[in-house]
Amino acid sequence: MNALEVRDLGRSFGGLQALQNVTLSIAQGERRVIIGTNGAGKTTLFNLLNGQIRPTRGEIVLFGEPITALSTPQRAARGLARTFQITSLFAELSVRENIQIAVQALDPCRFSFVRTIESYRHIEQRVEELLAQWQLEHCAAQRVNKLSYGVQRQLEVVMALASRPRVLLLDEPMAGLSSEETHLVTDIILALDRAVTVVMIEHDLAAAFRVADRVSAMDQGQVVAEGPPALIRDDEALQRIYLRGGALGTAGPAVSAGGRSQ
């Protein structure tokens, strides 16, 4: 059974075909990276997977269960988590408080207004476990708006992991990072337990090829190439897509595209 399957997925906005006939099969534990230039349809695909918008046609299957008609919270309850291109943290709260909110979000205790303090011990334990696991104890009490952007991106990944997802969607986790910060976040992704399947959109092809087991390249709402990184670098279709940035080399294109995808 695959972790995630996308079958003939399409999405139209009026007369615009933002996504057409996209089919993907992503194995359990796989690291799949979605690449493509701005406007290729990558973020539309993620919005469909996450349930923010509904497809015009096609089907999404999570561990054998069709989830196309489910809401975003229902998908989250089944083990699908997502980060976004722009950090969505509580800037005025501390690192610990942000993680606590993420841990509690899917816990049954969130529905109860009258509980003993002992009933929250498991939440506190989970927060401390995440802080220790991802080496954030030194800044646990620090407000998020005082952190570097790289640490904020790290925190966002940790918060997404707080609910113990089975599939994690990472939307451009390297966006806006320095070279050092990019290596930090890449190392975090590489260190994730293989029990978690990772699907990632990334413009930085050097980072993408370092992380990926397989790469799916998109252009104009379609998947135009797919395979292991070593083969994707030499794909003729991908050479044409990235022509403006130079031919793909051993670490990626001569110019790494930035900004937001559509």
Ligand SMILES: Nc1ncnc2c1ncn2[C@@H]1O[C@H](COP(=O)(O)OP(=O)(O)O)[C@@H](O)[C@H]1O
Second form
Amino acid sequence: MNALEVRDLGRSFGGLQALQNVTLSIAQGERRVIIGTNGAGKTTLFNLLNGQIRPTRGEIVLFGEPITALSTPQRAARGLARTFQITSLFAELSVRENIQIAVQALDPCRFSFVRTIESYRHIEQRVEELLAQWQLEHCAAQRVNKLSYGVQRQLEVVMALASRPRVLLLDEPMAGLSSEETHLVTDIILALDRAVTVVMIEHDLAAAFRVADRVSAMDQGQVVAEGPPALIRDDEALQRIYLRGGALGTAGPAVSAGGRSQ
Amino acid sequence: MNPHLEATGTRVRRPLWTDRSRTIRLLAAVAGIVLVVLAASTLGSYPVELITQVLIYALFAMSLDLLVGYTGLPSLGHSAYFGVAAYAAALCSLKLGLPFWCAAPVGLLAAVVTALLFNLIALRTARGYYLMITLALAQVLWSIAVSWTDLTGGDNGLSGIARPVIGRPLEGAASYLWFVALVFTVSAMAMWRIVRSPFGQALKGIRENEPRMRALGYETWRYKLVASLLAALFAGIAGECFLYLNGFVGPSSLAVALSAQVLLMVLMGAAGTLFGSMIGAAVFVVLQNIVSSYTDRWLFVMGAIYVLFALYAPAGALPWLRERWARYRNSVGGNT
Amino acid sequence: MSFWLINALNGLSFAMVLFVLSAGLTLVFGLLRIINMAHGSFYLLGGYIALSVIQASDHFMLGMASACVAVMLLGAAMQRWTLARLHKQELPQSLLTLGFLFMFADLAFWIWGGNPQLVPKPAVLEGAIRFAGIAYPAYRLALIGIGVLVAVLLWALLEGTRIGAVVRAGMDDEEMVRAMGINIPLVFTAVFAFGAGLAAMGGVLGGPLLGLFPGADFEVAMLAFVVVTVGGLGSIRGAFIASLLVGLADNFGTAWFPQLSLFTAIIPMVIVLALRPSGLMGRA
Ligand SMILES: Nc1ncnc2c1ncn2[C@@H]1O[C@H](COP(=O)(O)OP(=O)(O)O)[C@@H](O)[C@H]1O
Ligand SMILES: [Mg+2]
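For comparison with the form predicted alone, would you give the structure of this protein in the form predicted in complex with this ligand?
Full assembly next; the chain just shown is listed first.
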């Protein structure tokens, strides 16, 4: 059974067809990277997958269960987690509180209001574990909006991982990170249990190809190519899309860098 | 240094330490209340009355803070829960002859049911509507209280409600203050628990970023609904304390002016801290008593206070003072 | 039969006062995103100013004009010097306008006293008109005409003029209008003042009907809030339809269940919001 199955998905905004005829099969444990120029519809695809917006047509199946009609929280409860391209955290709360909220999100204790949060040891332990794994202990008490952009981006990923999802959707997790931070994030993604299926939108093609089992390339709301990283890298049609208009300024050099390193 | 070692260290120590400091703070708070009550009762009936009012309004303001400060739901109909509880309890004892131990819970139940009905409507709608809809719904109850004279006594309200008998009748002002202080302490501790619980944490998350909460798997409207029921419960407790203080309830307990006042109390201190609401309530009640004794223009002065707070300390007085203090400290530090 | 006709006409004329008032509120909300708690104060102050001017000059139109101008200036000052500093801060804005509500209420009480007063009708509209077997007050009939006229004028202003186009664009996307090089702060002040003027006009029109008294500010503002939520925040067309709904519901409700007056006025709100959470014409 595939982890995620997308059939003929389409969505339009007014007259704009942001997404059309998207069909994807993502196997359990696969690392799928989605590349494409700005405005190709990648984020829209994620918004459809986690139910933030409704498709105009098509179907989404998660581990054999159709989820197209389910609400966002219901999908999250079935193990679908995501991060956001535009950092979306609890700005006035501390790093620890942010992670706490994410950890307890699917725990039965989340609705309890008679015991303090500290009395739930398994939550506390998971929080400490995540803080340690991501080297965030030193800023655990800091308010999130006081953090550097790089740390905020990392926290964005921690939040999605916190409740141990089965399918993880990462929307440009490395955008704007230093190369050091990019490495930390890539390493953690590589070290994730293979039971977790990862779908990642990424502009940094070097990092993307390091992580990917398969790559899907999108353009103008459609999937235009799909295959193992090596194949995609050499795809001529894709090169043309990426070079066209230089819309993908950051990706241009990354493509050649990836190419050189081989 | 090995980060894991450090982490384990803090994991063992931290909860123990916070537990102890919390116990100390709790004892200090209780001792503080006992001291204030004791001091007030030696000073005569006016301070006793004033402190009783402060505690009731503080409880009321803290209940609103659960919504405004923690959940980010700007309610302007909070007097509905306060007033409904008072009216329901009063009606139970006047028309049905029920004793305090029956009438009081019925009043609270009425407040919670009101909150359920209000919020089933108000929470469905977009965020900007919440304030107006709670306001409109509360105003409906007020107008019923004014115009359904047979049931509610209209503008005259309902009077002649006896204070509860606990061991002995709480007729004296001082003995009623002890009762209110006890109710206040228990309620405040319960609210403190709520905001420190996983549920309370979720409320803060909703305040900060509701879409993210949904993406994490929280059915956010359920949390908002339960938060408003809890807020209504505590507002109802405050309303009944007020009922038995005066032996009377009238339409002013349902009025929007009251909702607006309690909102000011919450925002005056610092929303989202409970403690700030308590301070805000105390300052407001004392100010009201002082100003009204000098001039008839209390309404104007109060309006001006709203305006000044909105313009100069929208986050409340406590953060404002903290910021001033930090600036002062810096300037002193810079000189030396 | 005449019960239905009279109550329907009563409801309609009341609805028109409500519409003039609510149009200002919804316009201000649509563009500035401000829920103006003091909107009812503009209504009350408008009515009182007109009352004083009419008593001094014996001239209804002069009263109306001076009330509108005075309140517009007041609104402009309030927006320019206080509200503009709280742009997009919902709670402080509510706090601020609540403060003005209390201050204006106390001021009005101080100046005009606590007794209910009626604004004199214009002389030509005294008396009743006979038709369909009833005698109906001419002023109320005129109100219906005036309300429709105001609605048409507002519609033409918003849809047919350049300033209207700017306001509509600003409701959709403020940043875009700003980027077009339009002086947004000025537009904001102007629209707020215009909204205040509409409220004052509502006060003058409603004054002969509903009377002016302490608390009237809040009573009508409350109904305006209901109208605006039912119609959809920011929609003039929605406000018009909702005014009719609320005005008629209030009138028939009061006729049938006097104890539950406001309750019946609010029933349309509950039904509409249950079906359409953002109001009749509201954008989601
Ligand atoms: N909520 C929306 N309303 C209108 N248009 C949208 C919306 N979301 C995305 N779009 C449009 O859909 C297209 C795809 O956007 P997006 O999915 O964000 O692209 P990508 O993530 O690949 O850069 C863009 O043209 C964008 O303007
Ligand atoms: Mg994107």
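The structure presented is a predicted model; accordingly, all values stated were derived computationally and were not measured. Residue numbers count along the first chain shown, from 1. If you superpose the two forms and keep the largest set of C-alpha atoms that fall within 1.5 Å, you have the rigid core.
With the core held fixed, the Cα of residue 176 is displaced between these two forms by less than 2 Å.
Taking the core as reference, the Cα of residue 154 moves 2.9 angstrom between these two forms.
On a core-based overlay, residue 145 has a Cα shift of 4.7 Å between these two forms.
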